[in-house]
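In structure tokens, one chain follows: the form predicted alone.
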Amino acid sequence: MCGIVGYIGAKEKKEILLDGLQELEYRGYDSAGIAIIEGEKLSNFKAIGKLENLRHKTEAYHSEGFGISIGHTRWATHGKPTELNAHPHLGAYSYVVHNGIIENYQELKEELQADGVTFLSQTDTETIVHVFEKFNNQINNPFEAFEKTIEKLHGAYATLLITEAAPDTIFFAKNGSPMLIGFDGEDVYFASSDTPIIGKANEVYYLEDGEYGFVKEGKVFLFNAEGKKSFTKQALTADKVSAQKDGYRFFMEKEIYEQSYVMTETMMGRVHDDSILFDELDENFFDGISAIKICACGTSYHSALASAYLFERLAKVRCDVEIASEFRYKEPLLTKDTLFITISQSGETADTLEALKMAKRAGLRSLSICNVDNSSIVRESDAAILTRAGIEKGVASTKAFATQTMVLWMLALYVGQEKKTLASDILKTEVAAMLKTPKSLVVEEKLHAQLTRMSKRYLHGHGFFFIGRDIFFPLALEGALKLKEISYFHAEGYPAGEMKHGPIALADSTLFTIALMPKSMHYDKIKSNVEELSARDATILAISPEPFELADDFIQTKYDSHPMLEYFEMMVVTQLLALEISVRLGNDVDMPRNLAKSVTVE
């Protein structure tokens, strides 16, 4: 979830780039950089942290006359947020910026290193500039070298490349990551979204996957697999906030739709055909560990609860989950054979941070799962795994929860793999399902439309029960929390088998029951639980691949081959349902009352 800007023309380039990057800080902000070529002079500046640090570094620099320029603001995926890992990345005479993930970067890097190329960064992006220069050194034709480079890349990317070999040209390519071209007379702009060029360009062309080309003398030369192609410009919106939302009504809606894409980033470089690899963990990290204790709050607590089933079922390691705000006051028994895991979207959650400090004082090894590198929890931990979800602006967490759950699933497999408690055939089955997860997170227009229509029937009543069994019980808790956060309705998540131990007394026609009924796990048992509620006149919304005749409303899911695929698909349904009910009520979806994105007080 990084941001790209580019400009070719005679205006002052530094300010165009910095202003554009400022507009893209909502996409990522752990480091930023710019590169400018004017005549034969190439200038490059990078800084970690907020964009103000880059502004300070470039105070004495001013560009004059015609030139080409690119900039980037980064949210770390490969490598720490350092100046060496910040974009643009340098070859011998070229610079590149890139959003997305190059899936085969390790293979390309090894080929280049065998040719004597030295890498300065830990990123996948740096391979692009070295592959380009390798081809250009062979054929002495920058555009053909760029074409050959794009052919070698596997994965998702939006990339801009400038080179001293063609100091009047910007090369571009797009596949899977957003990028657009803006126009104002002879001036041409590039950006990841509309916001950096609003007020500068008046027309825009949104690049499609597989398109690439170059800009020279104010003209765009566009190509795809069929060769050179024409394109049609359109008017550019003037609303910056709307542009940040990429056409979605709310940031929360945008982030629900982004889950399929960011899940690929979460897995990239970690999930292989028959194994899990975490570069962040030393190979002996789990030596002497016989139990896991997880501490978290809110949504992160729910992802932890789901993972406890996976750690014990797959890795055969005992796993206890604690609410961080309670853990600190229970005088917990902490033994040094326990790995202490903390989970936090922001890395600044006060209760979770204090629980981590307690565990460290007791001598426990610690691991954090977080979305923000260099945050307090990450710095305090012995090791950290980043979820790579990108910035989440909606207060009600969606993609952060999804990526936390994925990291924990991967970690459960990794522990079983390292401790040899997980059979190789089971590992392969789990990995195969894992690789299908992004498809289970794709939001289909038909599904969203169905939930929009359905939401009008859930605006009155005395409450909601979300019920599920096994890993679907924590998902029921999370579904209920999402609805509470943005609709302000009372909602409760419950283990389906516990309904008869008290809560079924609430059942009547104005009790809405959201039943998570996976086909791959305990279907007959939860079906029996839902039948009990239906017999007491509760209104039933069943979410299942299997039609349920007693349901008042029914959402049919598709992925019934593995519980985790069903889990993620049903997660999307519960998120969209909460969203559409909140919209019907006229609530502020992104900024619900009384809530903050990062809870930094105890």
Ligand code: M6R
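Positions refer to the first chain, counted from 1. Keep in mind that what you see is a predicted model, and the values were worked out from it rather than measured. Rigid core (definition): largest C-alpha set, two forms, superposition within 1.5 Å. Compared with the form predicted together with the named molecule:
- In this overlay on the rigid core, Leu576 has a C-alpha that sits less than 2 Å away from its partner position between these two forms.
- Taking 2 Å as the criterion, Ala383 does not count as shifted between these two forms: its C-alpha moves by less than this amount when the rigid core is aligned.
- Core-superposed comparison between these two forms: the CA of Phe221 exceeds or equals a 2 Å shift.
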The other form holds:
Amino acid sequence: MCGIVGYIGAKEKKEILLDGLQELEYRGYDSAGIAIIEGEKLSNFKAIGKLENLRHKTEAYHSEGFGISIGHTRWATHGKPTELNAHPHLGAYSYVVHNGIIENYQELKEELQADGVTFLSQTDTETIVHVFEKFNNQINNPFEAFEKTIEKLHGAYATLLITEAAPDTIFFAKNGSPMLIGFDGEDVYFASSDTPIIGKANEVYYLEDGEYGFVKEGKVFLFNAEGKKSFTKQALTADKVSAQKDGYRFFMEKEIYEQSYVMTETMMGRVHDDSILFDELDENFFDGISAIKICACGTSYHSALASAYLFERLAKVRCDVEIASEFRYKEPLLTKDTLFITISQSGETADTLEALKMAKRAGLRSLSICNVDNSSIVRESDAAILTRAGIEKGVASTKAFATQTMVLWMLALYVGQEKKTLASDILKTEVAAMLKTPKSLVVEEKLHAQLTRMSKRYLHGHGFFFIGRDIFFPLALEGALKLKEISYFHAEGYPAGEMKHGPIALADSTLFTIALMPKSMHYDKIKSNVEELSARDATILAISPEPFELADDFIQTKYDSHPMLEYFEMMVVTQLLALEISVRLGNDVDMPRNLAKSVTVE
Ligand code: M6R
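Form predicted together with the named molecule structure, per the form predicted alone context:
Zooming out: every chain and molecule, the one shown earlier first.
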């Protein structure tokens, strides 16, 4: 959610900033901006919409010689996506970029306005630059002014500030939103994740919450509440696995097609003929654990919900799942025999990260399942299992969800194996099915073409219900979320057996029901539920290996012997359906409106 870059050095700054922002654009694309100070020369550009608009605006500009520079790509939180609300925000002689939310900005703003300060934007961020200048005008010491400024801020932030009062220095602070510093000799980079600086910097330091400081003449001066502190840099990979579309129309499409391959990566070295191994977990990791609690948001929450069935059914361990934003404020009762699992594609989701911190404060052992190594959630957890999905650029998550589900399935088997609650013949059957998963995820041209044709019949109506039972209920939730995110149609996931308890009142010919009807799990039950809907004239798209005569549309799946194989195969169908509906509607598939890839605000 929003992206920050910064650079101090003698290289051409505009290109460094724009290239960095390009890598972060999927995190927010309401507007973008850069500010550069070179000696006496100050340049600032902003543009609403995609980064290409900013590129266009800065075509004639080139930076020369030593300078300091900051850039930002925005996902609007306070104030509309306008140029005035775009970062960097300007004071009288300083610029600031910020990710996160300043919770007390209203109070700060009122104080400043009482002093005669005029605000140009509706953002919380603008208060930072004015508070800074207020202090600096009083004490004429930019670092002390910056230090006093961040003391005043409540909430989550990662921020960079440059000022004509110190034209050779970048000031930085991090609390609750990610930020790192990259190094290449005298050149110093900042970014809110490592992708913008891979290939530029060779070493990195991931800032911790509460750290702040400044960079001058290639040196970083780092502080926290205890005062000045030293830090250790770590090597940064030089491998830029920059996600390209490789001939696909959209990143999301490419990522759907990649699922088969990445699943093999996810299993590599972990799935053996009659056992599951996780090098990441030491052998005593589950000692004393008799329950599991999982917290996550959005799609990650759906993978968690599916896994709760597996933990209880396969590992015989009690498992409950909570939406992280709800968990945070419910004053949950936590006991130390509970393993606290967080699931996150990005590893930066604010609500999930805060839930994890709460669990840690309560003394719970923690495990994260994440796609991004070194992310905040991974670093905060006692142990982490990486999903190995590779960079996911489509805002609507696909392969990250698939690999999360796979890791959770493996983990359920692993827990059963370690606790000896899972019979070895069941383990073998599960592993045999698991090894077939990559095949179940292969997208066949014929299926894709069928869904492309079918999608034209689903461009109207008053809503979609995705229905399923057992693990297919969370899959229904996920199918509905995918469609909602990129088509902007109203879609809901429902447990099929619940329809008759209210939602069936909506049934008519323009209520589209996507029925997940696996053969290997409760087929007759869901069939009756779908028949009830069909009797009320709902339009039914059935997805099943078993032909279903009441279906208005039918997708015949191939797997019928193991629920997880049916699950993954049906998942692909729902993803492609959402994709093709979105394409027909002319929507931006990879960067749907109002969304961002990484939600680092609460
Ligand atoms: O990075 P996370 O997995 O923690 O993100 C959680 C949700 O924000 C995310 O899954 C969101 O729902 C996606 N847009 C789903 O497509």
